[in-house]
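Shown here is one chain on its own, the form predicted alone, set out as C-alpha cells.
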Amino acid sequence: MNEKAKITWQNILGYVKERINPQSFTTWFSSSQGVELKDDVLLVEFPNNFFIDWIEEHYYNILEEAVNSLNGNKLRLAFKAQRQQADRPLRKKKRFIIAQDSSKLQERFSFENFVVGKNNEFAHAAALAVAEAPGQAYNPLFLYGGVGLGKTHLMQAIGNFVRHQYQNLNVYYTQAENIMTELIEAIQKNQQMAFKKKYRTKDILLIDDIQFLYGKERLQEEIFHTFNYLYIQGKQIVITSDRPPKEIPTLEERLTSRFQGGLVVDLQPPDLETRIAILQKKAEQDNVRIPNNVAYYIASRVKSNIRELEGCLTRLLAMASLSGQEISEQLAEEVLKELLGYSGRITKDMILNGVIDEFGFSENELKGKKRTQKLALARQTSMYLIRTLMNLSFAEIGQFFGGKDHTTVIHAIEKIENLKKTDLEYRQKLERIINRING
C-alpha cells in the first residue's frame, strides 16, 4: 500500500468525521483505505460496490469539501471495490469526485422517488405545482416540519425538475447558514455587490433551514431585499424551516409577512403504511428486495423520522452485504439494537432520567424555575432530546417543563444545536445520555 495514499485519505477522513454523526462514519468509512496516489488521483478502496454507490450518492458534497479544504482542489478521488458482487446489478456512476454543477442540487432527490402519503400529499402537490409553473403557482413556497420528514427532498426535487424541463432557467440551492458565511466573507473582502449579484440573478432560489436567520439582523436584512427583488422580477423562491414563519424568534415582522404571503405547508410524520412504502421504495432503488415482515419490523419501530428510517434500512443492507447473510427480521433486530439501542418506545421520563444521571439534578429542579448555568444547560439538554427523540411540539415540551413558553424551548434547541457543533466535550456528554436512554 502506498503510505502517502494512506495518510492523505486519513486526513480526508479526519475532516469528514467532524461533520457527520459517529454511527454513519463507522458504518461507511471505517472499512475504507487509501491504496494509491498517482498523478493527483487518490485511489480509495471500499469493501464492495454497494458501499461505493452509497458514498457517491450521499457523501459526495462532504468529500468534495474535504478535498478542497485539505488539497485546494488539486486532488481527485477514485473508488474501487475490494470485492465485486455478481448478484447485484451495478449502477453506472462516476468514480471520481469532480466539480458539481453550479445549482448545488443532488440528482437523487426527485418527485419520482418521493413516497407520497397522507402526511405529505398536500406539500407534494404544492411542490409539483411550483416545479411545473415556477414563479406563477405559489410564490414563495414555504415548507416546514420536523427533522427528516422530506423538506429538503421536495425542495431539491423542484430544482431538479426545473433544470430538466426549463434548461434556460438559473436554479440555485443553498442553506441559510451558507448564506451567512458568504455574507461575512463578502463584508470582510468588501465584495458585497458580488454577493448581491450572485443571489439576485437566480430564476429559482431554494433556501434550506431558514430558521438559521434567528437573531441575525444583517442576514435578515439582506434576505429581505433579495426576496423583494426576486419576487418583483417574478422569480420563484422556495424556503424550508423546522417551524412556521411566525414561530421563528426575532424574525422581522416584514420578513415573516413576506414568507406568509405565499403558501405555507407543513409535513407531518408518516403513518405506518407510508413508512413501509418508503422502505420498499428505498430498497428497490438499491436493487434489493426487502421481505414484507422486515419492512414492517423496521417501520413499526421508527415512527417519526424518515432519515432515521432509511438509515436503519441502509445499515441492514450494508451488514447483509458485508457478512453475506440473508436479509431477515433477526438481522433487522440486530441492526435496530445497534442503531437505536432500544427497540421499544422512548418516553419523556426516560429522557429526563438520562439527563439526571449525567448532570446530577432532580426532576423538580429540571422542571422548576431556578436558573444556574449548569442547571439551565441540563434543562435545555432535556428539551432538545425530547424534541429530537420524540418529535413533540414546542408547546408540548414547554408544558412538560412547568408551562414554559414555546420560544424558550426553541431557544434551548438552538443553543444545544450550536453547542454540539463547537464543544466536543458536550457532544460526548450528549452521546452518553442518549446511550443511557437507549439502555
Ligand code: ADP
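Structure of the form predicted together with adenosine-5'-diphosphate (ADP) (previous: the form predicted alone):
So it's only the chain below, everything else dropped.
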C-alpha cells in the first residue's frame, strides 16, 4: 500500500463528501481505497465492478471537479475491482477517468445496445438512416424528448457507427454548452479563426442539448454560419434537445427554421414491455440474469426515465452481490425505496386515507352499509383505486368493504370508468387522490 496514494484519495473524497448526500457517500465511497500513485495515475480500489459502473455513471463529474480543484488536471484516476465475481468477468482491467474528457463518444451507446419499442422506433430508424448515409438522408436530424429517454444514446450511436464504418470521416460530439464556452473564449482571445476551423472541418457534427444554447445575437450568428457552412457542404448535423425547436425560447428564428428544415423526431417514454426489455438487455450486458418477476416489479414502477431504470438495476445488482442475497422482488423493493424514496408498494390504507382526505368520510363509513349518494361515490372510488393500483380480486375487495358481493365491486368499477370519461371535475378529484397516495 502506498501512503501517498491513500492520502491523495482521502483528499479527493473530502471534496466529494461535502457535495453529495451522506448516505450515498457511505454506500459508494466508504469502502474505496487509494492503492497506488505512479506517473500521475492514482489507482483506486472498489469492492467490485458494480461500484465502478455506478461511480462512473453518477459521480464522474464530481470526481473530475475534485481532481481539478485539488491537483490541477494532471492527475488521472484509474479504478480497479478488488474482488472479481466468478459470474461476471471483468470487461476491462482498469478504467480511466481522464480529466476534461466529457465530450468523448462512449462505446456503450451503440445501436446494438439500444432497445427499440413503439416509443422510439421512428427516432431509431431516422438515426440509423443518418448513420448509414451521413449528409444524405435527413439533415439536420433533430431528436427531442424528456430526460433520460435515450437522446444522447441515439446521437452517440450515430457517431460510433460512422466511426466504425467510415474511418475517413471526422466525427465530433459535444454539448451545446461547451460550444458556447469555446466560442466566448475564442472571441475574448481573438481566436475566432481557430474556432471556425475546428468546427467547419467536421463531417459529422453531433450537438447535444441545444436548449442550453444561449447568448446574444453575435454568438448565435456565429453558430448559425457554422451550421449553414456544414449544411451546404453536405456535412451531417445532428441535434438533440428536451423540446422541439420552436419551443426553445433562447433560439433565434433562423436557427429554429434551419433545424425545422431537416427531420424533427421525438422520443417518448417507453411502455412497460420496452422497459422490461431494457432491463433484461442491460442485465445481459453485465452477464447476470434477473428473474422476470423482478424485472416486472422494477419496470412497472419506474416509468418515465430510463436512466433511473438503469440506476435501480445497477444498485440491485450491487446489493445482491455485496450481501450474497438472491435477486428478488424484496431486494428490488428495498432498492426502489432507497433510490426513489418510495417502495412502489401501495397499501389499502394509503388508498383509503387518500379518499378520506378528498371526500371527508371516516373509514367506518366507507366500509359500512349507508348509501347516500356522496358516500357511495367515495366508496366506489376506493374500490376502483384498490382494483387499479393494487390489482386485488373483486372478491377480496368486497371482503375488505365489510363483506360486499363481488358484483357490487364490479358495478362500482364500471361506474367510475364511465364517470372518468364524462366528468372532468371528478377526473380532477381522482387525480388529486392518486397524487396524494403517491406522496
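Everything numeric here is computed off the predicted structure, so don't read it as measured data. Here the rigid core means the biggest group of C-alpha atoms that line up within 1.5 Å when the two forms are laid on top of each other. Numbering follows the first chain given and starts at 1.
Any chance the CA of Tyr59 moves 2 angstroms or more between these two forms, core superposed?
Shift of 2 Å or more: yes.
Core-superposed C-alpha of Phe161 shifting 2 Å or more between these two forms
False for Phe161: its C-alpha shift is below 2 Å.
Verify the C-alpha shift of Asn293 between these two forms: is it 2 Å or more after superposing the core?
Shift at Asn293: below 2 Å after core fit.
Rigid-core-fitted C-alpha displacement of Phe29 between these two forms (angstrom):
Shift of Phe29 at C-alpha, rigid core superposed: 3.7 Å.
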